[in-house]
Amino acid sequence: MTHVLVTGCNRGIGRALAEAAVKRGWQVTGTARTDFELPGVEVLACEMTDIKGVAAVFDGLPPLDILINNAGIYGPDSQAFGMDYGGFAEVLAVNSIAPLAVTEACLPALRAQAGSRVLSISSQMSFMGYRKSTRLAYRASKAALNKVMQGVATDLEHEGIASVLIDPGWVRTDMGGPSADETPGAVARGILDIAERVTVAETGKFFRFTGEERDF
């Protein structure tokens, strides 16, 4: 049975991912900041800003086929100037640094399963091809995530563990708002389809949730 771990499974894309994985008959482990229950999911309490505490959360995790680094926050209404720097630091901690800490903590479980893979949920807002200052903290954190997980891909490639990034598009969640293009369910199904088929030959790439490779 496929074992998947989804961080941030209590809402939005993360919840949709966990629910969709349960429907596929997978063993599903999830994380949430506070006590949370979801049918068919073993939920672990994990505070992503507590980087030193992350390792203990995943100690003894059984063999893992798929890790999905999904947990993230939008942060302050940031501009290039007038930045809430404390808020910026928190966004970087959760969106950029914690996925590396979680991946490292899960390495024993990933190494125990041949062909395991790591998917990290990035954003189209990370794209370096245009200049925008709205939600600057979030944009910067996702651009940093892309570079961090490229490094993970490089370091784990020789072990046969793939690491790829996912652009979920504009999704109707608390973060994306009610006018967004995509539903969490459709996005979750697309991400799980990628998770099922991606191989180490594609490690380090950035995919839209629909499966097409995209530019960084």
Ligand SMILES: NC(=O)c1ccc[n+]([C@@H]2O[C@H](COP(=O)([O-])OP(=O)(O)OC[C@H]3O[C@@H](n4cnc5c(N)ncnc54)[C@H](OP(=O)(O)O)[C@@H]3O)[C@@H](O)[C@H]2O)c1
Contents of the next structure:
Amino acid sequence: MTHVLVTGCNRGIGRALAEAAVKRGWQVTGTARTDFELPGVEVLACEMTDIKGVAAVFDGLPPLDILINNAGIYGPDSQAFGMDYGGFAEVLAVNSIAPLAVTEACLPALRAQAGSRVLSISSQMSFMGYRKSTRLAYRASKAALNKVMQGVATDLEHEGIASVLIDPGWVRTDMGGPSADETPGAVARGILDIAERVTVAETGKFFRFTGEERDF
Ligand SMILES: NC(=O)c1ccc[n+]([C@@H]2O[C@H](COP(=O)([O-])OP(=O)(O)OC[C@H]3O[C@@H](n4cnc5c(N)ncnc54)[C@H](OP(=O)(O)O)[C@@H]3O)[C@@H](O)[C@H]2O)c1
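Can you give me the structure for the form predicted together with the ligand, which would complement the form predicted on its own we have just seen?
To see the whole picture, the full complex is given below, headed by that same chain.
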């Protein structure tokens, strides 16, 4: 049975991912930082800013087919000049650093399953092809995530473990707001379809949730 781990499974895209994976009959492990229960999901307590804690959470995890680094934050209101620098550091900790720490902590479980893969939820806002300056901390954190996960792809390719980035579009969650284009359910289904089919031959790529490759 496919075993998937979804970080931040208590709401938004992460919750939709966990629910969709249960529907597919998969073994589902999730993380949340508050008390949370979801039928069919084993929920582990994990605060992403506590990097040492992250390392311990995944000790003894059973063999893992798919890791989805989903937990993320949008960060403080002021993100250009007048930056809330503490807030910027927190955004980098959650969005860029924790996914690497989670991936490293899950390596024994990923190595125990042939053809395992890591999907990390990035954003269109990481795009280097324009100069937008709003939400700089968030944009920079997702660009950093892309670079980190490209490096992970390079380092794990020889072990047959894939690492890809996902652009989920603009999604109706607490982060995306009520006017966003996509529903969490539709986005989750698209992401799980990619997770099911992606192989190490495509490692290092950046995909829209609909499955097409996109530019960084
Ligand atoms: N929504 C969009 O339009 C959109 C677009 C592009 C990319 N994304 C990305 O998609 C992912 C999910 O976004 P979403 O829209 O579902 O966001 P959301 O509804 O705000 O949910 C965020 C999730 O991340 C968890 N999280 C945040 N900070 C954490 C921390 N320090 N430690 C542990 N867990 C933490 C939250 O847990 P708590 O409930 O405990 O806070 C929650 O489960 C994020 O990486 C986001 O950047 C979203």
